[in-house]
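What follows is one chain in structure tokens, specifically the form predicted on its own.
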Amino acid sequence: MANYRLDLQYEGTRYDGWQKQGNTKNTIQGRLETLLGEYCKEEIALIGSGRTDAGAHAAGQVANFHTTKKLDEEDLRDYLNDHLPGDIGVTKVQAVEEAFHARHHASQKVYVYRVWNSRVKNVLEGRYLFQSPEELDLEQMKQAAAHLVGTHDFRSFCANGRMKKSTVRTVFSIDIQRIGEEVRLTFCGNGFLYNMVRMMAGTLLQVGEGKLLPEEMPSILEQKNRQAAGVTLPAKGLLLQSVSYGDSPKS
């Protein structure tokens, strides 16, 4: 079996998320699998590096699929881009080792959450930003973020209350910066739980607004209770920036 890696971008506003679902055909994975099946003339199962939420975006999503066919990478890339809607794009197709798995082999993911910190709307980029007009104390937010960096049980930041698998993750860094009227939060880690980035961003925003204190972060982690953490921010401000792999050798 041949194994191919796809590097993808998408504007997720009008989709029901990455993952194919039984109650909707309007997913990124579903659209791609249909086209891949038509191209390969066999049923294709596409594996993504992770599931992005409905309305969230990606600049560097990675996926892979197996096929019995030997494919021309550039021809497949062009075919997909010619037939995909304008808000989904394939930047690269690459033959990889048969064992490569887009999700299991990911060693680092970077997510960006964008906050428009102004009372004046940003009409042109409104689909990619969460607007928060309240004044934000970035130094307090950075102090709070420092408590979340490292290896912790992030159950308090998981939307799946029935999660049976481990909720321990390692956050390598959280960067918070102001770019004009925008406050940009960049999260880098070895993996993230369901809604984890949106919850961390919401919690840090509440710190910036003075509704939570930086020193409350250790207690929030220790409680392992979703109700202890802050709000979940809307998906539209979330972008999967990149996914990294230790080694992804070509076949």
The other form holds:
Number of protein chains: 2
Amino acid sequence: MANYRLDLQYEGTRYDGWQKQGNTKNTIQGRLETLLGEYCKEEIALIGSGRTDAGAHAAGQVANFHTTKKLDEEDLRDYLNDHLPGDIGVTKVQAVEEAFHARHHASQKVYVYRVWNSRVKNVLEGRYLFQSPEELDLEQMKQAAAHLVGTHDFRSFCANGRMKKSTVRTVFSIDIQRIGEEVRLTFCGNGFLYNMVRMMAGTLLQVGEGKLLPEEMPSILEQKNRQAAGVTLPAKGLLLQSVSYGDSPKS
Amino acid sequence: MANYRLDLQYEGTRYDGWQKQGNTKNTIQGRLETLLGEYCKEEIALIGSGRTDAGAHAAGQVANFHTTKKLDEEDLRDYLNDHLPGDIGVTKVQAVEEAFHARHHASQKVYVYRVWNSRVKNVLEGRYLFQSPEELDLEQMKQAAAHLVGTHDFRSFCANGRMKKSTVRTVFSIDIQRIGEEVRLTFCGNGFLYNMVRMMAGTLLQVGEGKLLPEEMPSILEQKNRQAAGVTLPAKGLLLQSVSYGDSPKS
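Mind giving me the form predicted together with a further copy of the same chain, seeing as the form predicted on its own was just shown?
Starting with the chain above, the whole complex follows.
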């Protein structure tokens, strides 16, 4: 079987997220599988590096699929881009070794959460920003973020309360910077739980607003209870920036 | 009469341009006048710095209107932003002297034309980019642009063939730069004719593709004939970046 890796971008506004659910075809995965099936003339199962939420965006999602066919990479890329709607795009198609698995072999993911910290809405980039006009203390946010970096049980930051698998993840870094009226939070980790980035961003925003203290972060983690953490910010501010594959099998 | 200046942003994709035409309400001007009329409880005529084409965008459009009412600037700004659709925004409302006229007193306009110079579509910023995959020689484009800078009769770059008024304009500068896969053309001038920026961008792109030579620019200008110039690029790549008011009366 041949194995192909797709590098993908999408503006998630119109979609019910990455993953096919029941009969809904309005997912990124669903749209791609339909077109891949037509191109390959066989049923295709597309494996994403992970789900992204309804309304969240991606600049560097990665997926792979197996097929009995030998494909021309550029031709497939152009076919998909020609047939996909304008808000989904394929930046690269690449033959990879048969064992490559977009989810299992992902070693690092970078998510960006963009806050538009102004009373005045941003029209030109509004669909990628969550607007929050309250004044933010970035130093406090950075102190709080430092407590979340590292290997922890992030159950308090998991929207799936009945999660059976391990909720331990490693956050390599959380970068917080102001770019004009934007406050950009960049999360780098080996993986993230359901809604984890949006909850960490919400919790850090509440720290910035003075509603939570940096020193409360260890206790929030220790409680292993979703009620302990702060609010979940809307998906529209969330972007999957990139997925890295460091371990063998190499992509 | 009080006089108020509005600084505006819009994503023009859904609109029939700035200016009200006949009965269509689907213009930026029309949307704003309706809301201003409701807010001021009197009919409002909004004066823009100039028209922008259907589908073109603005980061810094300027307009003004007169009213018998004394208005609170921040309250009006927030009212408009709350009631406007998401793709039109007001960044500032400012009381100005009665004589200020957004069109007559504009001394400089900056337009940006963004070309996505890649075979692979840009999903996240696609609505602000014109995609053209052909290889571009930026040095040739810069040489051609230098011929267009200055005070010239730009009739060859005017889509309105029956233009009765002067077609002489001064282009202060044309900057051309590559930013990754984007080629960004920035035009600064005292004013631009109907479709003039899109035609200059199209002509420069044809120079970049080797279809026209920089030395042909003087002849194109001299012919004073729209057929002499190159193609008109689509409006979606065009952004009105800013409008400046240098002369009295000060805004």
